[in-house]
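Below sits a lone chain in structure tokens, taken as the form predicted alone.
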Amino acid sequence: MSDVVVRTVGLARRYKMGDTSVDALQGVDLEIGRGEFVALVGPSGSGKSTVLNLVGGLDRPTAGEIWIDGKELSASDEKALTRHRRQHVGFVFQSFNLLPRLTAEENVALPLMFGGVPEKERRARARELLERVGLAERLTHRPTQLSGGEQQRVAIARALVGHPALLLADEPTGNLDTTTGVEIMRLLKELNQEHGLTLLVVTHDPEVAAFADRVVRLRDGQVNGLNG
């Protein structure tokens, strides 16, 4: 198994606008290690969550090559990147993502009733990962009797149940208060040190990027600088 969990070469994104072309990305080379915590900064408009849509597989590129865990992604067709976001990538929204008429237990197991595991097995995966964030007390509430904070620990432990190889959070305090924003970088810190989760977390806030074990800042779509 290679220690590079994720790999892209010379990616990037260009996209119509009318008559107009617009580069999101142009030949981002970026390399992320198993076990390690990357943030992905830079102003609004740099292709952060470009590069995020492209390595989930949400989105293919207009050139270059990604690779994650071993696999080339770009040329897959549509059944093997649905198989890819299934399987290899968890994702962690800013806006949280959950079901509302759903209890915080249905929705940590759904993933895993699309891929086919016995309902046994999703309920038990799904207690444990939500013990595992801290609301073992909130199976049964829905995401309206839920604070913003259990939400996202929610849509967290939604992300894990699949074992993913890597971890993809899009601005996951953006929709949160400061002291929330810590216990969930916190928290993700904590699965990052002791299980070895890969994570790719795309923000825009200096504090958020400083639980991070190095910072790729992007500008006009291509790699700035690197710290740590």
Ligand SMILES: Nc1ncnc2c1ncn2[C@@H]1O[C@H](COP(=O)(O)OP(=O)(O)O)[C@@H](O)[C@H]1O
The other form holds:
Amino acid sequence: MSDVVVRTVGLARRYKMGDTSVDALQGVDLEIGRGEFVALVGPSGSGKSTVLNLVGGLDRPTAGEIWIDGKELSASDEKALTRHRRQHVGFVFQSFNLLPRLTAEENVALPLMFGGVPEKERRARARELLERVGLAERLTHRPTQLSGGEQQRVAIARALVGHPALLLADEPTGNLDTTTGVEIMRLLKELNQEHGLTLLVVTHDPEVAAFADRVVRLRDGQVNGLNG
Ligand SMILES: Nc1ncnc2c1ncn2[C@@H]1O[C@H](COP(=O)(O)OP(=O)(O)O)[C@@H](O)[C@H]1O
Ligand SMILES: [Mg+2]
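Show the form predicted together with the ligand, please, because up to now only the form predicted alone has appeared in this conversation.
Once more the chain from above appears, this time first in line as the rest of the complex follows.
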């Protein structure tokens, strides 16, 4: 296994809308080492979510290369992209994106259905992850019966249940109050330090970015400064 989990070379993404187009990314070079915790910061509209979606295989670049774990994603077909998403990447979103009719345990176990994991093992793994994020007492709660912070913990457990090499989080504290947001960032930091999870977290909040090993700044679709 390579020490580099994510590498993008000259990454570009142009969104076309009728006669006009938006150059959301204009040649982004990014490298993330195994076990590294990187914050991607920048003003609204600077291209942060676009980078995350491309790295996660939810979207395709207009130009440039994306390498994940030594494999070129930008050259993959749809089937390979889907496999990449399921096997190598976990996603956490600002809005949690839990299924309202399912319990916490069922939400976390859901991604394993696609992998053909037997039900008993799915439940056991879901419980293990929910315990890890501090929700052992909330297995049968539904999303509406959980606080925002608890819902985000469920979402993190779900993102990790398939043992991804990389966790991508887009404004994970954006819908949480400051105290709860800090708790979520502490949890992500623990997962990074104790389990070597590689993390790419998008935020516009400097307090959130302060948890990362390294900060990458985006402006108008370009990386314009490294620090940390
Ligand atoms: N699906 C889309 N269609 C057209 N334009 C888009 C689309 N998604 C994003 N954009 C534009 O691309 C730029 C970057 O967006 P985004 O990556 O969402 O920025 P950020 O996450 O930093 O706020 C913005 O100008 C935005 O309006
Ligand atoms: Mg965004």
